[in-house]
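In structure tokens, one chain follows: the form predicted on its own.
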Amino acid sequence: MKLDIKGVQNSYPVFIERGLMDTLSDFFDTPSTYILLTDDGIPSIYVEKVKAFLNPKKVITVKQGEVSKSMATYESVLLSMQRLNIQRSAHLVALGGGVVSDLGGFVAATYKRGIPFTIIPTTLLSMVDASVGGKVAINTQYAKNSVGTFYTPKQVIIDPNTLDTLDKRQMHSGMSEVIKSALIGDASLFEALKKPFNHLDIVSIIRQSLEVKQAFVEGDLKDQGKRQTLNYGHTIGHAVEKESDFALLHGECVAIGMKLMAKNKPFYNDLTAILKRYDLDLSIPKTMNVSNLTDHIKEDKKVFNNVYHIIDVEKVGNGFIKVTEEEEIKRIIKGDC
């Protein structure tokens, strides 16, 4: 299966397929000097299959979470590649979730003015969300994906098998950007959710929710406009991220996002009912204000000129940005804190 993904530099397929990590050799037709970037959670078995058909000249291994998405860390692999004289005509190869994803993708924009890059990702958040749109960004002690780019990657190789050995709190942090998947674009995405997981088809998942960022991606491919809808639940949820300083997984975050946004709604019970199915059923910790929760919301990116934006759903699947002011920001997190 196939998706054709429109991006900023150009158009990029997007394989998804049980089994593909087994056949790189599909995708990978042209010598070249490969830079393998992965971190020290991702199993040894996929870091190994990768390097035995790349032979990449460096294997730089990061340490898992968002702790490397951060300066010091890319000036790390920066350096790393410099010390090789890796030139311009490299290729990297990013394995891994979506840290990985956005931190390689920033690295190939920035080195040299830009070298081409491979996104394998091994999570399902990664997987249908962090790999696909042309975002690549790192983190600042201030916010989230504050400092950042779009570059296109060459393609993007989504096996399913990988989530075999994803342990179980981070499926269902994926699970969460499903359901927003859901409820901003797929209302029969929602309704396929409302089954059991087992009941399930991943690679379909994949595909519906990949297919409803597409739409939203190439109709905005900066992010000036109607694509910001494929952040419901993010304005709240990456400031409980950050005020959690990441114990909190970003799925988690977002969930406790979606919550709130859908009080009141009239899909309200039949979304906690999904989010209790995989453990996503939270609340902003107690030891969070609401001041703190706010000053993040003053850095994010969907704030112009002092004016919030963000996004709501009346009815499933149809996702819309809203026009609102700090206070009402402020409402929406004092009925959970």
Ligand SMILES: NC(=O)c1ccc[n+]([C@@H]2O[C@H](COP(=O)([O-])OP(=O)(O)OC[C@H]3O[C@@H](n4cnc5c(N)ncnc54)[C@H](O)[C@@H]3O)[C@@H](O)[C@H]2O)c1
Second form
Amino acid sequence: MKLDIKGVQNSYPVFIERGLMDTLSDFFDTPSTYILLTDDGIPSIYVEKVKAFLNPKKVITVKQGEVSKSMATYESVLLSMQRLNIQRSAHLVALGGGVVSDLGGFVAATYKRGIPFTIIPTTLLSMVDASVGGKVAINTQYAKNSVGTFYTPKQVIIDPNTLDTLDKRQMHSGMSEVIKSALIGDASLFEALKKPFNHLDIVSIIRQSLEVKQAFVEGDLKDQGKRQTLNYGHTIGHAVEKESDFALLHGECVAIGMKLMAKNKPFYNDLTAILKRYDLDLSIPKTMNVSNLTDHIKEDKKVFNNVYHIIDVEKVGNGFIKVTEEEEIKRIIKGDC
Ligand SMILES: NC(=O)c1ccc[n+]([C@@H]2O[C@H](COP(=O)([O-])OP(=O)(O)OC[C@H]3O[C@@H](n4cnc5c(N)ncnc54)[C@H](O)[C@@H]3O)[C@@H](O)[C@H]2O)c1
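Alright, leaving the form predicted on its own aside, put up the form predicted together with the ligand.
Shown next: the complete complex, the earlier chain at its head.
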């Protein structure tokens, strides 16, 4: 199955099907110089498959984890491409989770002012979120994703079979973004999520989540308004993530944020039952306090001139942007601290 997604530079196809890793030559029919970017946590079986199909000129393997979305790694990837005199016609293939696609996309966007790139996402979070939407970035010591741009891939190739090797905690972190997509944009997906995981069709789950993302992204390609709805649970989630020094996974923090936002809403019990299924029925760790968390929230891109924009849901499937103030955010957090 295929979705065509509008991007800042071009529209691009997102292919979703089990087994695509075994038919990669269908997607790379033009001979090119390929650079394969991956990380050292990606099982070698996938790396070998891509190598066998593409015969890349260079395989660049960065360290797994957020640490690789850094200036230092970005520079080392660029330099290793320059050492080989890689031309503008070369094609970068990013194989891995959101770290590899964010870093790889930013390298592709900036190397010789832009070279084509393909994303082959291998985590659920990257399949339902990071690989689509065109945001590419690295972090600095001061802020996450603070150096980046919008750069659209040529294609995204999703083979859900690669999830077989993903550990449970990472898988659950990805499910948190699926649950978020359901809450803000797809009531039928929320209904489906009430069933146990082994009754769900993962291809449909990925497609439905991406369709929600597509609707918000295409209406606001450069993230100036409506697209921020995708940040449901993220305002508080990002603050918890930062305060935990990234010990908690992104999806776990988003789950905390969603649960707090959903308190007293008619769907709260259904939501917590779904979160429980994925070990995501979590609370703000007791070691954290309201004032540190609100300090982090002040750095959120949705806070301008002391006016807070937070994403809310009253009815499942209808996320919206709400203007609020610091006291309200504190009140929501205190519900849990
Ligand atoms: N650009 C966007 O729109 C966007 C959206 C959401 C998140 N992100 C970014 O994505 C990043 C997080 O991505 P992530 O959750 O995919 O984490 P990740 O890329 O760090 O991958 C998680 C871990 O899983 C391992 N792994 C990946 N695929 C595997 C597989 N199939 N089997 C076994 N292990 C595998 C990796 O080596 C890594 O250790 C963050 O940096 C976040 O900022 C970007």
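Everything quoted here is computed from the prediction, not taken from an experiment. Numbering follows the first chain given and starts at 1. Take the two forms, superpose them, and find the largest set of C-alpha atoms that agree within 1.5 Å; that set is the rigid core.
Relative to the superposed rigid core, the position of the CA of residue 327 differs between the two forms by 2 Å or more.
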